[in-house]
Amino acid sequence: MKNKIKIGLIGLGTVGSGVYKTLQNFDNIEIVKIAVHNKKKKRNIENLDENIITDNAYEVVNDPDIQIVAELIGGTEPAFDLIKTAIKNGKHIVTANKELLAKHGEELFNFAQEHNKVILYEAAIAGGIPLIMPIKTILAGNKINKIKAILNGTTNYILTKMDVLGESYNDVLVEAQDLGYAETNPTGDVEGFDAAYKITTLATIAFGKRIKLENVYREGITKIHPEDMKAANEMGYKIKLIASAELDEEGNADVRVHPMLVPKSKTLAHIDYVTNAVTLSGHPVGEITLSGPGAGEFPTASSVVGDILAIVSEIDKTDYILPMMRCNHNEIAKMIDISETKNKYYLSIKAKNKMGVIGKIGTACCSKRAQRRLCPNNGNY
């Protein structure tokens, strides 16, 4: 085609490749400059030319020809920076980095708002799940007004291997990182980092109200023992890490990441290893789960990619692209503080078997001291 849609990538690692080898396949864009952190790294891509690879960053941007910068490095900088000099150069942006989002979503929009431009950004929540894009446009009739998603691979294998096979937290986690599900500092995942980031941009754009990331409960898998498992399992349920978000009926927002007992009867208890899913409920769809891979090199770049395809299909045919998917709403989510929320809880207790130790246990969880005290450590779900 004579008019191609020219696109730079920053990051050309597992999702970088993956959106390189797919837009491979489109006659109507083309690839003219790629930043990569390490030139001179081998890389698992046939017919890679060479002569659009720069270590510099702020060639893309900077680049008068690109239209469509897609930033897939992650984190804050330098994304954050790189990000707002795309767009006053009048590019528009998809991005996968869900940490840039949650911290700084609202300046970026708006500095995108002020410059006519669209950051789209599917692939930030839960890889290859179609979910923004379902919510803003299908599901725009809906009030939502609750959500429930597991939306880390990394925690939900770890602890579908505790409960299929009944091993430790540490004996599991080493085997991830064997496998390239977990990272060598793994604190992001389990401690429920990752979760957390994702949660407060869906929940966001499901109520259409900001979710400020600080006020959001955040508590990881660390602490979750076998013995747990097989707790949960007698008593019906499955432990999952849960990113949920409700609205109370003054519009409230209680927003959480931590380990839930899940019914068996819900669709999130059968969801295992590295599968991600997402509950939405509201009205007047009821409940829905959507679901399928979170991560990796195809599944995350088929999201990417298909952002970019929305923005081709727009460019040159309107002054204002894709109406539907910017951010309309300005309203900030009052917040309801973990401690003024009722909970169930699950207590594993190890005591000595001696007359009045049942009655001690009683009178301390009874008492107010004791509630004041509680935590909602694996909160009924």
Second form
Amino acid sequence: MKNKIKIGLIGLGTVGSGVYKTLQNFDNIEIVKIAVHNKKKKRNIENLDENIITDNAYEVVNDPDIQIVAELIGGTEPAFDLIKTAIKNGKHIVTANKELLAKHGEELFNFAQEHNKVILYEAAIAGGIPLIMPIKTILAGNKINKIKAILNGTTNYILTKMDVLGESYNDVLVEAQDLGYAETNPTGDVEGFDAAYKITTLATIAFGKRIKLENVYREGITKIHPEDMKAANEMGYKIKLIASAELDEEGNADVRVHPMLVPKSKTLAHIDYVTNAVTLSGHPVGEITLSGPGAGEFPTASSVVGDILAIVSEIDKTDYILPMMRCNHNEIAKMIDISETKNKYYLSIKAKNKMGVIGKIGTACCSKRAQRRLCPNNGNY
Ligand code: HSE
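What would the structure be for the form predicted in complex with L-homoserine, rather than the form predicted on its own?
Full complex below, order starting with the chain above.
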């Protein structure tokens, strides 16, 4: 039997546990060290060797035997420094860290390239749905110019419940927190940060131009009311938090996350609860939609393990691993500011039921001041 490829895990939470359990099925791979936050925490993992557990993640990235580090802790620090240290020490990286990639992807990918190492990140965008690998391989012959996606399970769960039960945002949020879908501090999900991180990296890969997170318009779901859901249904739409990226003919990118009215004729209108989905439009393929579990222990582990196996299959066979999977998009996309875009709007107005109201609303909407102030909340899909 050949030498086993040695893996180090940073993080043994939901995703880390799924990765650990799944990797037990591969006898060419050995997990030799795992960094955790709290060594005393009880874990639901059979036959876990306590001797390989450390609470110092630098023991993983500095271990000379480890060839691949899987970073599964999330957040920017210490993940950023740990990954750079691991790369400097000659390790390939697999990560599920969408925030880190959106904020520091350019620097990290360039750093990996300089050290002839790869960073793979299939799990960072839409959990278990294969997206990055297909875009970089079998879809490589396409010019992708449009992405419409549901990339956040928590908000999709809340919107679905509001739609089905007619309940308020606040009531459904409490329920989602009780079920463990929404965090105690749900801001990252409900205000659209999580989806913005994901679409930033996804659009960069799909368009082959680097998208800057600070140019991505973002708005969450907290201002949606059950009456909006009802009105949308009556008009033939569903309200969804859509992560959208479009490239115009001059190559300018319009990337944003906000609630949109999705026609019921579109697949995304029927993606419910915690499921994620991504519709890509490109030439020559046309329009394709991939959907599946965007989070969770085993779906996310599926993507992390797939990335690990992709690297394992190349180690010792070539000096330049996975050229297709490298990310050297140095061209920065020219972005269109949201204020320069034209959108259709759904406006919900509460007014007294008396003569002249409709006329006054019409006049108000036509004023130049009103047109300047309209924001794209509920912009049409
Ligand atoms: N908070 C994320 C979601 C988890 O709700 O989709 C997966 O990234």
